[in-house]
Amino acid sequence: MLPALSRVAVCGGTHGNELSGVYLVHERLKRRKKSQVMEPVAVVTVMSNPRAVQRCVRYTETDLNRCFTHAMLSLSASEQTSYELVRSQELNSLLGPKGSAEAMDLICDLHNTTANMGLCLITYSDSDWICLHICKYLQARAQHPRTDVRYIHYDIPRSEAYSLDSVGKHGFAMEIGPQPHGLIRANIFMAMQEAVQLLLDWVRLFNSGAQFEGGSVDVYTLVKNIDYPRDPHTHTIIAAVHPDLQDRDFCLLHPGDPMFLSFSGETLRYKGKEPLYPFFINESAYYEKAVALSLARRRKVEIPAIRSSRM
């Protein structure tokens, strides 16, 4: 048996221009004020980066979703400290502290991507039975058209995990796309809204003592990030993602397959030694991070049956 999930947080606006999460949190907060919402479980709803949301930008000074390592959360704040670093420490106090018994049992942080990734749960563990069972539940029940649900694993030690969801005992980023930053698409919003409701339904069932049968989940573990080809002297980008690769997130990329098309018309091919699965292909927010796409290995993870010690 696993402990019940008595404290759950749904966060949006960690990046202020990823508007599905922003407006989903707006709606949840508005309905809560009007007492029009009956939650299947007690939920804390948080607008993570209100200053960036107000300006409709990813962040104001530094990327909030890179500020949650133990080292950054331990820094002493001063007048020169960035707004986002101060805000990360505020969120750690509200939802954590990270790594403590008082931390939220589950954090779901809502994100959009410009990449054609469908709906992904991104987490730091490939053996968190709670997160894996939630993914399995979403895969079986998500009804919104073209909402493929996948599980992405970043193999990073918990202390070095940098995103907001890592503050909880269990947590993941719910990433959904494609959607350009700074606008909202109805189909993407509705798919995220459905997924959040299914997540809360799962938590209610789990806390009631229902047993969830075992099975398997395909896990995509990050292997490496690939930068755009660059001029060796100016470091400016000299090629774009190849048309044969664009929008083909999670389609197996084989050695020799086209990866980039240079601005002079030359096809640049994948030189890796093994086939891997690309994702975050041409994500617009990652140009500043020198990431054209990420590559992952896929493996099937067997998960046991679980139930909670009832609340």
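Residue numbers count along the first chain shown, from 1. Values in this document were obtained by computation on a predicted structure and should not be read as measured data. For clarity, a rigid core is taken as the largest C-alpha set superposing within 1.5 Å between two forms. First, how it differs from the form predicted in complex with the partner chain.
If you fit the rigid core between the two forms, you'll see the Cα of Ser76 move by less than 2 angstroms.
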The other form holds:
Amino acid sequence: MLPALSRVAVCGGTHGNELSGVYLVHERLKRRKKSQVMEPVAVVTVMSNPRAVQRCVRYTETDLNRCFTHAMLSLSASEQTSYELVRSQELNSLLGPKGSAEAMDLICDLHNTTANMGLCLITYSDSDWICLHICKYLQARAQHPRTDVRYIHYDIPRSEAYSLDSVGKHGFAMEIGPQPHGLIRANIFMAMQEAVQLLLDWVRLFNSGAQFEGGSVDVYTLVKNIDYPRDPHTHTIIAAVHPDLQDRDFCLLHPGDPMFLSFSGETLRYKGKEPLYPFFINESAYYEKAVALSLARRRKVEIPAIRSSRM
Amino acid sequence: MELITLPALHRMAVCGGTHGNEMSGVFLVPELERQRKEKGDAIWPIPLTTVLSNPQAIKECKRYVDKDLNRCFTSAILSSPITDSTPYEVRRAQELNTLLGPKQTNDAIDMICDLHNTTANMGLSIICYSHTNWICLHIFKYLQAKITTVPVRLVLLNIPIGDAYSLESVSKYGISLEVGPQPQGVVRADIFNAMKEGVNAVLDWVKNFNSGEVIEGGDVEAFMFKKTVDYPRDPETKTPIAAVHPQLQDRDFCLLKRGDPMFLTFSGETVRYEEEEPLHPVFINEAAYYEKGIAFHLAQKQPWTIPSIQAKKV
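Could you switch over to the form predicted in complex with the partner chain, since the one displayed so far is the form predicted on its own?
Every component of the complex follows; first up is the chain already shown.
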């Protein structure tokens, strides 16, 4: 038995050039204006970084989706040295405060990636039954178009969790790719639109007292990030993700498998000891964060049946 | 078949990073320099200058800083006076014109090969200004026969050279190599390799041409740009209200006929192509063209017969 989710937020444009979320939020706000539809769940729709959206850039001064640690949310006005730091505190007032009883019950933050990841729910917990059940529900129903749905877990304590979704009592980033930044692909938009609709359907059903059967969900837990090979003097990249690895997110990478192909034609191989699952392979925004790909361990997590405690 | 003699090519340039976030060129130019350091100038058939066209945009990994550099090479902009408020790219265009031009003079470099990427599914597209630019059309014919890893196509702009606005128009025989699909800011190994293959094939062709052998003419097919189509937009906010339709997305160079789907609105309606004349869409969903009001170009497919050519030994 878990408390009902009475307040849900759908956020887009946290990165201003990840356009599926930007246009989805646009559409929701437009429809809200036209018809005062009473939704069975109170959904707050938010354009997280309007200035970045207006300029169609990821961020204007600093990455908004790294500004939600407890430390950053407690910076004084004089310490808020960027637009995004100011904005993160505004969003924390609107949707939080993080860690308090007033925070949104559930935040779904919409993102796109240039990596071939299908649809992923990315969150900080591997035992949040709400998030895990939502994943299971989406996996069974995301059909138009047919979309692979996976659950990614970053093992970071809540106070150090840096992204917008960590402000809610439950939250996840809904990440869909591949889509280049700064453009919108119809099939990706439709997949996100359907997933958000399914999410709200689930919340409505959950709140109405429906019981969701237990089962198991594959959880991918981040183990480490791998940077591009770089020139030791200039630090510029000297290789690209190998063609045998490119687009093969969630295909097991074994020690000795090709990872990079240098611009002069040499293959560089995975030197780790443990086979791991790669994801965020060749995400353009991660070049500056020194991440060519992330590697995860996969395990099955058993989830109990759940039902809301309010009928 | 008609045989035309043309001067041998003496100097050429390969330029990358004309748009700072089109990464194949940004990385291929330093790789060419590395090859030069390792093996010497003799690896190339003629003296080759490599250029990173827009260093500031490359540093910031953006298309441009103030203004699209690849629209700054008209004769008018190249001769405009420089003031304190002159955009960075206009200054840079004039520097490049001094380095590689001056445009439309005898001192201009013989060939510029300018490297670009697109988010559109265009394979390797060779873009040039004129259907009488026999050198460029022959290069296309050669690349189309030699390169099998990606489809190779010819796009003709047919703009008089004075009005031609892009970097390669500074040279006597300029071409753009446009390879996609690749997101901006990303380097994909397969796309990089296609670009590398393209540049190597151009250099091979230059070697063959300069050797004095007769390069056989024949028929080529070109896509001539006719017009552009914008996204349907909200009349007040001007933001797009539709995306390229899934049945058109990624189908660059196919034939678009009346009644075919073009756009899918965010509320689920299909917008169809209503014109009588079937045309070929190119640059479908190029991220950089949203701000230029272009969802795709429409082109007419045109066959051309090109004469045999031979380098005149001086």
